[in-house]
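First, one chain by itself in structure tokens, the form predicted on its own.
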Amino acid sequence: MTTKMNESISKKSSAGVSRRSFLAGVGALGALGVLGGLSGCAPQNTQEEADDAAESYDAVIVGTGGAGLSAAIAAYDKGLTNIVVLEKMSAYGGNTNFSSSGMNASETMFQADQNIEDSNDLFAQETLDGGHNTGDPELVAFMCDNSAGAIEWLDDLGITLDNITLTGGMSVHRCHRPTDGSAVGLTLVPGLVAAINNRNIPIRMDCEATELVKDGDAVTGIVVKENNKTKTLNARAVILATGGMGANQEMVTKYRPDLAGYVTTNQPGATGDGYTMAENVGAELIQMDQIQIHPTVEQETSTLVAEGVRGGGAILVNADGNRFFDEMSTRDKVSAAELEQPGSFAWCVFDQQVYDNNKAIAKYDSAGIVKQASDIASLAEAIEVDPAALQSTVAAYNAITTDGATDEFGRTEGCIAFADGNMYAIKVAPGIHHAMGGIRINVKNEALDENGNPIPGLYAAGEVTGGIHGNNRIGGNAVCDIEVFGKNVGEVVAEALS
């Protein structure tokens, strides 16, 4: 597979085409807006300050993705105000500014409200499932069991995610995404943002993380560079969100040399820098040649085309205009089915409802990696494949829905009847998408020696974790991942600390 991957598909940079500057890559998403009121939470050094001078929290944060501004409200609101919140880059977010599918949970308000019969226990075991039973089956309970509770509480900040879909390995609709079908990152970072500023809790921006800080056993704060300085914020607790490796060529392959050149859906801040520090200072690795690829990305821009348009009802075809596998499989599976086809890429073709339910499309359209046709044999001309073979499986896949065929491929979820008119399509391959493994943790979020013992004062939320995923992930799980471990390890802390 990695051969034909090479052989089809240029090399790209560490952080890929489209992430190689992080600011335009959102705002090529629409989400300069997430920017907003920066400079207004981002302390500055003066003149005078020594490079060695020292300050004193009760919890650090390291990250401003999901994981990360969740821990910070979530600390909060428990009572723990004396906490800063650091980001290395200049724009906060991470990678869920590109969360694109939604948020799966189960036995949610909205679930009921639209009366899906779903249970955690199903949610948990289809999880398991996904990962081929490699995940921390406490881990994954206690995800699944909290994902309604993280969905209201998200709600209660404003953050309605009730607008509900399907992902691949999921038989239950419980990917939950904002009201008009919108990317969810696009909303959950701008909206956790605001609660952070509606606290006045300080984010210290283009302030990196570069060392943890021990007295005996325990983590007592870390080192920054900031300002050209470098200096020392004490704390009582150190919190890692520094999301995964993505973005790091030289550490993705360290671990997977088979990815060598494969584009990455990562915005370049995903370097693994919480790796390091956690494991320099006794934290246990698990898992870390488990770097998820999607098989859906466009390669010149590095766009992730969002599993919810498998999920609404496009389908995925070959070089010459037949589908080759179940689209709603899980992603390991069609990754590999993919790369097996000639070229080792696809085209991902949905009609005008698959277009017009899921709003992320019209960003993949205003940038220009989307072709459009007035029918199917038109569709086939512009992507060059065989117009009869097209219109013969358009045909076949129409015939699930209309006439209750057998899909020869095993689909059952999210099948649709391509209707009538414009008709369209995305060249996508694998990508590098999501680091599995990292730092092991309990449910306490403690960061976790290789004896199984908590490190005092250190904590890890998110993609920096290993062991919840296994080694697949499903389309939905990461921001459900980052919602509920990081809701909770500012519960955590706030609690340890009181």
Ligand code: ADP
The other form holds:
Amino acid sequence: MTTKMNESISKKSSAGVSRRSFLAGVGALGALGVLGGLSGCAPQNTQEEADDAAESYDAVIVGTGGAGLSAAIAAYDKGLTNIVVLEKMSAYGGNTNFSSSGMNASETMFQADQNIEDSNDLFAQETLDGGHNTGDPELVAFMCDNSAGAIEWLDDLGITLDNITLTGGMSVHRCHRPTDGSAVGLTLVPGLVAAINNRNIPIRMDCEATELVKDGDAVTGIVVKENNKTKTLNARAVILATGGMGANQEMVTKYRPDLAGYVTTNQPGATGDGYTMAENVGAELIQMDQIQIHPTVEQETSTLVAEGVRGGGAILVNADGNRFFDEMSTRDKVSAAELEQPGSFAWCVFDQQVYDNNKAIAKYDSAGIVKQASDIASLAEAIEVDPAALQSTVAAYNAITTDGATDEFGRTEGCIAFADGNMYAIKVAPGIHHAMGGIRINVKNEALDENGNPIPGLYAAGEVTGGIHGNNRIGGNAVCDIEVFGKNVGEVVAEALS
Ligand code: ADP
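Now the other one: the form predicted together with this ligand, given that the block above is the form predicted on its own.
Okay, now the whole complex, with that chain kicking things off.
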């Protein structure tokens, strides 16, 4: 049962931007023709057909985020065509729609084109370091070693991520974004849905998976709720790609009571169903208390201000107009530093160059969360901080670039002096962002029980799994995770069933 406080937060979350921006995203996807029912994918079974006939598939994939869609495409391309994808919401894409930073990947063809030196080992090391060595080294190595392949695979599907930037905790430009620098999710999801439609892979929208079916040790199907009726889909393999639990306050606070009262960046369907279903058939859940809070979430609307904004030069200042931390440090540390500031918030401040170089900012602006002024002093007035303090903060920050000064907070990445002219600010504080723990898997995406043995017939990929990020996820690593392991699970299942 939720506490009163949680109820009020839940209301805020569901009435707030998380939901609104999901619906806005739905609108955008609808315009692109990727909404369920508009997609032109294979016709769904009618209720009558479904109720009368036993439905049997080689693989049922649950969830239409990046992991689920990629799994379906990869499985199909390896010859597994009797498959279906389920989505409980009325729109595709889950939280993947809101992925903003990009996809981290190393040794890619685009890095080579741009003379960026990188290595899979360095990527893996920085991922493990970012997670304070609590991630699973084998899963991390697998992700990094296969990241360049996933970038090429996406490119072959028409999803080109060749605009490369930096995210906190990484020393190399390896965060791959769409060519125009826009938020990755709104290119990724329509691109994957187009690939699904080209292959006529059926997706059943408004179809909620509720329970896995077991025969002996093996998973043999899944129970779904569709059109207010319950039915069982038989499957030789079930792939859970149901994402995280950020929109389920009760579950979040079960694992992390200290997060009661936080807003969430997650879409309303991120309710942790996959954890429950998997646990009920004996899968082990690991690191479930590792729930990432993101340091730059606008609180009234739950809008996530992408890390690329800081990577492009923005700074964080407190209510006194002072910087207080290395903005490019890892999310856990930046969030903790913010919570220590007066009022437990920060202003994300940037100039016109940052605004112009990061397409997502225009979206934040149209949502009404960006304060604008013609210079630093007027911006200070607009956000009610001391103008002299903000001016000297910006002067000291500029000196890192212009005079080679050493930053007192140790920032070395993404320091770009502010140009004169328009200045902007967004008020931010931490928000619940990503479930880093989850179903324990191996590099074949097999769901494992507490003895480390695979549960026959059950696979998982994406945010619903645990072990990759450890106790801190690096920005840009979720998209790498869902793409590498989404593609992988499709291929593994196709091979296992061939
Ligand atoms: P990932 O990034 O791991 O792909 P996402 O959050 O992007 O995860 O996508 C997960 C998708 O799974 C969402 O669209 C969500 O609505 C869907 N989903 C979650 N639970 C269920 C369920 N029980 N049945 C069907 N779909 C589900």
